[in-house]
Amino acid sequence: MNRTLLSIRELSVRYSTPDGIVPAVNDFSLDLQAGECVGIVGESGAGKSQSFLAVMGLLPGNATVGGTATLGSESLLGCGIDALNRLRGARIAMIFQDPMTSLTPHMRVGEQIAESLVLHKGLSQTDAMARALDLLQQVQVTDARRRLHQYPHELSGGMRQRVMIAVALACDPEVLIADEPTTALDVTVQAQILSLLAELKRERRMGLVLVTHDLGVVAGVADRVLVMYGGRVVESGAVGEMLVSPRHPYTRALLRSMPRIDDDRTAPLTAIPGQPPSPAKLPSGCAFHPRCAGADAACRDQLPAMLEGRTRAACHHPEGAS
């Protein structure tokens, strides 16, 4: 029987700026099950990272967060820094796009992994370092015993990302949030990291959130996909349905802009016209309407409701509608 690990309801993020209130995330909801991977996809500025930085309590002081987020029976929003520190790293963890800025440059790799084990598990430094070595081996760091005593700058980008994963997994968290974990890596290393995350998810029955701008990244890893645009989820569903029969024009446009190894056509890829909207100046109605060839007056004037179907799509004219 599936068990819900992370439940987010009607999450909103607002920033107070000299120019007024800027809405970064609107009405974001998600249930993440044990052993499940959910991909969060969209262009820069869509609200993907902001949603989960809010859940982790990592937003700056000018941010206001609404809605609810619970990890099991524990509330993550508004629970206070002491409660958050007890949960972060121990039960929910996050890895980031650039490990060079996330790892502490003056601490050896083993010390950084051992730190959370001492803090959350009460291990001695000796036992924590032994566990750190085991974790480096689990994430397939070569020559792990030597790497344990090296500094982050002495490792390659792929090795640093593996160290970040080891740090995040040290206390066996129930939920792992991976925010663009492969963007800075070459294609071969990217595939290795994604394969590693998928394997760890299966072995540990961990809930995995994979935040990315690339639908291709989630194709072989995610069970479900949420597509975000203009701070909102515009389509969600099983990964197979989303990749083969998407209903929202933005999701279809994303897929048309991607190269496919199973397509021998010589026609150029189709770029999405225009630019993603600024959260400070969102269009009226459907935020995608200025870039959508099928937009009409309803799209320009009215925010679309989320409609059920083979996927859930927030569109006035979803593909396949009767």
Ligand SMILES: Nc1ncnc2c1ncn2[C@@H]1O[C@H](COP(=O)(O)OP(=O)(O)OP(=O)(O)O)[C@@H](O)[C@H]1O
Contents of the next structure:
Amino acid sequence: MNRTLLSIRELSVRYSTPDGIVPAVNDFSLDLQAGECVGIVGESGAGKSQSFLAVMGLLPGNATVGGTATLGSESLLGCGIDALNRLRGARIAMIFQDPMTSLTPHMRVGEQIAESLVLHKGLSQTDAMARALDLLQQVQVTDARRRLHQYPHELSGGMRQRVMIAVALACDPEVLIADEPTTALDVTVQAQILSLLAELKRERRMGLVLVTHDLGVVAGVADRVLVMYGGRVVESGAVGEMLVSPRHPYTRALLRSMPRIDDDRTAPLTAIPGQPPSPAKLPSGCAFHPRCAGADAACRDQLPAMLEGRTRAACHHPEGAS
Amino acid sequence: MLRYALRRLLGVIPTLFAIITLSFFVIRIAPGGPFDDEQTLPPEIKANLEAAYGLDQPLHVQYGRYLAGLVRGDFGPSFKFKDFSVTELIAQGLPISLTLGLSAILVALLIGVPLGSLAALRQNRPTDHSIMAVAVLGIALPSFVVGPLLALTFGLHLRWLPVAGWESGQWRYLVLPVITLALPVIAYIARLTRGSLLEVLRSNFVRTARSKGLSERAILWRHALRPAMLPVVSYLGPATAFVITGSLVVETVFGLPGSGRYLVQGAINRDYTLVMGMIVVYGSVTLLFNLIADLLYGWLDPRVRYD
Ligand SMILES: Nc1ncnc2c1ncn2[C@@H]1O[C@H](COP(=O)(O)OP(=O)(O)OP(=O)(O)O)[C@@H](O)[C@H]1O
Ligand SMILES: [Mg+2]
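Having seen the form predicted on its own, I'd like the form predicted in complex with the named molecule now, please.
So here's everything in the complex, that chain up top.
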């Protein structure tokens, strides 16, 4: 039986900058079920991080957020800081993109994990530290008892990322948003952390959002995939369909640009021509049209609607349509 | 930590030695001598005087003697205040000057840091704008203007505090001088605090703290304030130097019998030993504060400790 944990509807993020309004995210919707992992894929600047920072209420002051986001029956957007603070860290948590700078430099690792336990679960400092030790062991930090009393700068990048995961998992959240949790790490550590997240998701029936620009990462862990381009979702669907026969030309181009170990095809890797657009200067119509081989006049002029099918694709000429 | 502190303390000695050596020779190179303006002195008496103070010896011998005296804690006799040794003169004025200077720095921290934090937390709102406007004034107005203004207002008109002067043990005489001396430092610290706190509040680790659901207050106290204090602590060294020079003016304006006047009078009179004594004392104070600032820095930021 499915249970929707996180529901995001028509989320938008706009930045007011000296150069005008920058639409970083448009019309972003997502339903996340218990025990499900949704991968969010797209090139740099596609709006992946902004979408979820918005949900967590973590955007800077010059950002305006529209749409709704609910966690169970609680609203996350515009609910007031106190209501939001009762949810974040307790029922919804986030692992950030940059583990090197995301921990407080002057606080011992253990304190940083214990903090939310004291706050949300009302544990005593001693109990919270004992729990922090458990958590460090759970995320496979070696020599956890000593690490507990170390400062972030004494840990390697991989260790810090694990600590970040422990911080996020401390209060046993229903929803975990992992924003590129493995980008800064080498391949072996990457695989360890991903399988750790997958295991936690299974064990705790947690909803997991995995943000990445690596389709290979998604293939291993995600149940569903959302592809973002220029601040919009351009295609979404089950991971099998998305990786084998995607309908949107951008998703197909992404796949072609990616090396695959399990694949012995001889076709060369092809990089996607051109640059991803800046949200400040989005192309008209379908934002992908300048880089799309099959683009025509309609693509230049009209924003494509989301078409149902094997996958949902926002394209005037999706693959598999006539 | 203690070993680090000791090592740094020993490291101060060569610096102090360099300051002493440099000042000693620079002062002697300056034209004029301690007994030049006493025109009535017959040449042979002047020569006798100079011989009595060892001024007839070659410079390097004088330097050696001076160092030897310093090691014994003897700053030598004053050339102008003939009945006093330099040690006695400094011992008279220094307690007042130290109290004035230390209070000014303490007051500046206690007022500047909260003001700057408040401005940062109310960024671009009226509170912020007013605090920063006053801060600009505080930095721009020289203390020989602020001092008399304060004395006029609170001394003459309101009669809350003495206009000037000193009675030992009476803190009321220190209030206006301390405020005058602290004002620019308050302003500077407030601006430093505001800027660095704003930066810290935008940092990734504060974002992590917010994602835990911590209140803004908890974030400020536990996560943001300590790193935001780093630039303020770095400024403590220069602030000490500023307060020392500032106290020369403030002591004059408020007629405080501190040691600042000895530096000025000593320089005018070519009272070599007195000037040197003041340089050694103020130099040590400045170095000591730089050391304290370094140790505080290590406490605030564990990344710089133990090396
Ligand atoms: N403070 C800001 N002011 C203005 N625009 C911003 C700001 N922060 C982000 N943006 C805009 O939002 C866009 C989307 O950023 P986002 O961080 O979501 O990208 P991303 O998909 O996470 O990319 P990456 O893979 O590099 O992390 C950026 O390209 C940028 O133009
Ligand atoms: Mg990102």
